[in-house]
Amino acid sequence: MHKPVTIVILAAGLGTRMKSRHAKVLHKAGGKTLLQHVVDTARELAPPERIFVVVGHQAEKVRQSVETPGVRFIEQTEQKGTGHAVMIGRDAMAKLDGYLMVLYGDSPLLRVETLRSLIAQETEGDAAGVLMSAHMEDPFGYGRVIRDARGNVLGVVEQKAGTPEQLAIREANMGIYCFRADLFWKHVDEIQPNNPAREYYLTDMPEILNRAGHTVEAMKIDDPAEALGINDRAQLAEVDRIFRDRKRRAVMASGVTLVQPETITIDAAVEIGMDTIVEPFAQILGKTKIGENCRVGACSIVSDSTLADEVEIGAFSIVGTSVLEHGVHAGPYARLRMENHVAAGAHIGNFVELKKTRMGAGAKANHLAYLGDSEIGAKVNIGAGTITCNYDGQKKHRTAIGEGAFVGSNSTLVAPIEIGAGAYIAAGSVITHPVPPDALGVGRARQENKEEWAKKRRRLAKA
């Protein structure tokens, strides 16, 4: 590439037949929003300074869920046609040299490789101008290309406007363009809505660089879905079927054994070390990370969360916003809720609830306990029942429990409270005053058996 490309991706519609309230661009497949896949798409190809997003209907929510710092953005007040999403960049892009590509927030489906074929056609030729088509075996609603005798592109022709002989063409018009930028921004303004619509239309521009004298190419690619754009529900679903496959399969190449693969849903950003196994409809989601040789039990679902080597997700657990260290063991069904960071070689088992808890080295909490606000040192064996009260039901408090300490089962923990390193609290205990280090920790009433009172309570029933 000679010359540096600006992309321009529009993004303005609302997309009615989406039936939501929600900008089509917003909608989520693969893990991501349709607009940041074509994003992460365009910034392979341009630095972001040169990527312009069109945004108009629900404009700053668009613009909050680009993620990738240094785009830009344009806002198009009134939508009145694709040519028109292009023109309002006038003053933003017109200065840029080099070339010019059009792309749709709603067609994430593109590959990187098949835009540099579009750009090295028309960078290395001498074309205006080069369109993406496709042969269609029915292209009902497309613009059709009309060529003349060379092959080049004379114009592109409406449904609504072609004769039958043109309407029996079958290479239609994909949309996606890349234009010379100073023969686009030369004659743009040419572009006129004598259309039923009244609107601007880029599919005018072949026409109207061929009356200039310039010529326009067509590149034809041979998957017509690449270049498609989303407009309902169910072609939603299936380019989020299309993105889990890909994925899948990516990370299934890189060394990681997905068991029964088609029922995992694993997310774009997610990456997985080699030898990992996960297991039939877990969800690996947001951001996570995970090492090598660690489990995902079936049936989990871990977010946005970060998993050293050797870490092992029992079946039916639940991981949010965590960092799990080498060895960490979590379930079967453990909830480890959000903001939680546990040490090496620690456990949490069946039914044990983690929120904004830190866990020490070797710590263990095996069976149904709740550990809230927790600072919890290496080595601490939590008993069965145990739960840390950290709520007074206006402020949250904090527990801490030293290195090496012990919680018998059925305990609870009164925040904001401190149990010292070593120290043991003893079985069904409620703790409200902090327990010295080495020192037991009891808090329960003395127990008192009254002989003969079952018998007796049962004659007076009968009575």
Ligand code: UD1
Given for the second form:
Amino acid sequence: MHKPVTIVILAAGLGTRMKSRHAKVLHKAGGKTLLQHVVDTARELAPPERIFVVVGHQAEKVRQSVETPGVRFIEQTEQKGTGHAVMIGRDAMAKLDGYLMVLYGDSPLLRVETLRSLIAQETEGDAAGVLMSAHMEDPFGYGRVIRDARGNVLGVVEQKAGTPEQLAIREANMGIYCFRADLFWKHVDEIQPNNPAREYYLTDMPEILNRAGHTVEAMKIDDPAEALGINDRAQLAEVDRIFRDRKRRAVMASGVTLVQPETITIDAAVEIGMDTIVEPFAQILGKTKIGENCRVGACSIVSDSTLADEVEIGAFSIVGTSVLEHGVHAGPYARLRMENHVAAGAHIGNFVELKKTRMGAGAKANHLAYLGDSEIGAKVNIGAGTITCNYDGQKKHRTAIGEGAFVGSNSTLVAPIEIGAGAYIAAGSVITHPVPPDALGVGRARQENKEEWAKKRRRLAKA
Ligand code: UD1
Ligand code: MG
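Structure of the form predicted in complex with the ligand (previous: the form predicted on its own):
And the full complex, kicking off with our chain again.
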């Protein structure tokens, strides 16, 4: 076991080129904020008390966006450069032994395995630090890695400061480092803001460590895209695309069929069971969990919901913050708006909206209904056009329908209302009083037929 690693994530910058009112690291790709991706990656490598996020712009919002308990924050009130961002964490971090790894909050694509290799190169060799680099066809904007004949790193030269010869170097600094913590903290104060921007550059560290008699190495990664930092919306879209692709591959590798996968969106935290089929253009978002052998129909959107095994969501349905038990059918064109619980085997058909409603096992609402704030018993049948009038203009009220009741088509149930188990509601009723169990509730004008009425009318019209 090598010594532990402390990870500092720089996330104080504003990100001017995003043209946004939100700090850059709060933007989302692959369904998660950029910063949360980096924190999640860091969590694979260090316990939360060894993860530090340097915040500055919108510090409070950025802090609150981090979902991982125990992660620590350092506030950089003025952004005086990458070196400064780490330096100000001295009090909190310098007492932690082992190694110090620097990550950026706006580079969310880095994989855990790549960072493990960086740490391994640092911990297994005797260099004071290892930086991550990559060969780039066009390294414009990046620092260039200057090496000696033996391959050791002499320093990093920033784009603005490089000579033409230095800028011709294609090995770019990815900005990710792993240092020996004791040596880093011993020498970090030697960083000086002696550059046109008057910033403290972390990239001065290799040269400083060399001067003190230590070596610094570079670890070349094959694909510089992995260290891609997001600066604008086009790069954000590109990174989102990469995350979506990674997630789809992972989901397929675990036994899920994606039909035309390139059209499907699945957020990072989503879990899907084996043999489930997801059809084109479906979006499965947030913290959704889907069981085995389910089907998510084309163009459906399922967010923050839990689906047990064998659940079928028909095409063009929307399911939000709901729980669907084993074998539930919903859709096509169903909307389970929020906080619904649909018990095993229930059917929700086309153009049915559910809000804060519990549907009992085997209950059915097959066509055109609105069921809000309702408790619907097992095996209840809700006829087409049934509406729960749950809102009186001021307050929401509840509807309760007992087990096995039958609600005829086009019924209007004015809440608060209770319909007993096994009761019948005549089609077209407006129900304002409770209906006892096993009773028939009728609430509509009695039908009257006027003999010959139509014929007389036609005769009158002719005259
Ligand atoms: C940095 C490197 C450069 C490297 C590039 C890779 C320096 C001086 N240069 O340049 O060699 O090729 O990354 O992407 O380090 N930040 C703070 N506080 C600050 C300044 C920056 O938290 O005071 C954060 C930013 O929010 C950002 C990260 O540090 O997430 C990198 O800063 P940025 O200004 O983008 O550095 P680069 O110019 O990209
Ligand atoms: Mg940058």
